[in-house]
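Let's start with one chain on its own, the form predicted on its own, as structure tokens.
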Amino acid sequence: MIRTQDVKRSYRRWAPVYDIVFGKLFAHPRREAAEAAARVGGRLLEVGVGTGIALTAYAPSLSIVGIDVSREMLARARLRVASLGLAHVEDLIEMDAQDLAFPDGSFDVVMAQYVVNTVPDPDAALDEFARVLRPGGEIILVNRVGAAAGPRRAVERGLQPIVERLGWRSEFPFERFERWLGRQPSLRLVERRAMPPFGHFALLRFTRIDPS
């Protein structure tokens, strides 16, 4: 079982090397997600902003608020914003994805890259993403999507006790998103696209129906 204190401990260790390990590996999905956000525009919440590695990919026309549960990762994000003069970054705040301190409908885009399968309660985090999203806005996720069945599913289950110590889940089938979406009548899945490496990740876009 993943606990918040375990996540904080894990990302305290990852902070000094995160950009080196994951910078090039996930560069393409970050660009694709940023391009999807630019098409929506407006105010964007990046959940799990980490070291701020994605901040330079966002269109300057966006107004960005970044949150993360790890203060060590946030410290690096703040240095990045200051050193690069990223004026489109509105604020960087230490906050739990499962309990967002924003009013309902605060953002046009809620972005979470490699986050949902790392929090203790993924459904609670997704519910919060939906709550703070404005009508007509989009939740954009880049996330691990595990196998539904077969040998790969068995491998993912076997690896789960090991990868939990690193701060994430290997077993995270798409049916978890489908069950959550079934409890969100105002949301629609508008895109699901495999992302590198090896198609084990996906770009997922959900839009909130505008009642007007």
Contents of the next structure:
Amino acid sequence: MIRTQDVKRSYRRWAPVYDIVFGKLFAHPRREAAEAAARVGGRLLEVGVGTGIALTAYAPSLSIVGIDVSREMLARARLRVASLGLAHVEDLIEMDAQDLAFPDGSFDVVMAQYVVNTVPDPDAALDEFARVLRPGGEIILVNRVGAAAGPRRAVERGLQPIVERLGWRSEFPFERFERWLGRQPSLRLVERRAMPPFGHFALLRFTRIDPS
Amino acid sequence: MNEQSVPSGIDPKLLEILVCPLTKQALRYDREHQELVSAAAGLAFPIRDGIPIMLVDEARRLDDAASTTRPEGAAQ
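I have the form predicted on its own already, so could you send the form predicted in complex with its partner chain?
Okay, now the whole complex, with that chain kicking things off.
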């Protein structure tokens, strides 16, 4: 069971070195996610913005609000925004992905990279992403998506002690996303693409259909 | 543009986009105490250096106004 305070504590420790460890490793998925966001345009919510490592990848035409539960990570994001003059970043706010403080339909894109398996209640977070998404908008996730069996599964088990230090949940099979999607009649899965490193990660895109 | 010249204030645009994270209802800005108040949830969310902290576990409960303790001893 992951608790929010555990996540906060974990990322407080990771804040000083996160970019060094994860900068290059996740550069490709970050770029792909940013390109998908640019195709939608408008207002983007970056959930788990962390040190703001993804912010530089976004098209300047987007308006970005970033949230995170870790004050230490957000402090680094603020430094990055100020030092690089990232004018498309409107606000960085301490907020929990499971209890978003935005009205319904506030964003054209809800982006969450390496977030869903770190929160105590992933379904609650995903429900919130859907709630604040405007019709026609997209939820874009980059996430570790577990394999049910086979050699990849064995590698995942080997990786587990490492990712647990990030507060990442061990098991996050795609079926969990499918079950969640089954309870969201207004959402459609539009893309599922394997991502490096190792193909253990996936870019997932969901769109909210216009009810009219 | 010149909003930043008021250091203890909060960006009015930010007030417009925020609601209570629990009830999703409108918040009231308490300028004196630098808090965003959710009457429906009975919580006041602190604003530090112009930045609202919208975490429920860092909010002040309105029914024990004297308490300054944090539920889980979070940083600061």
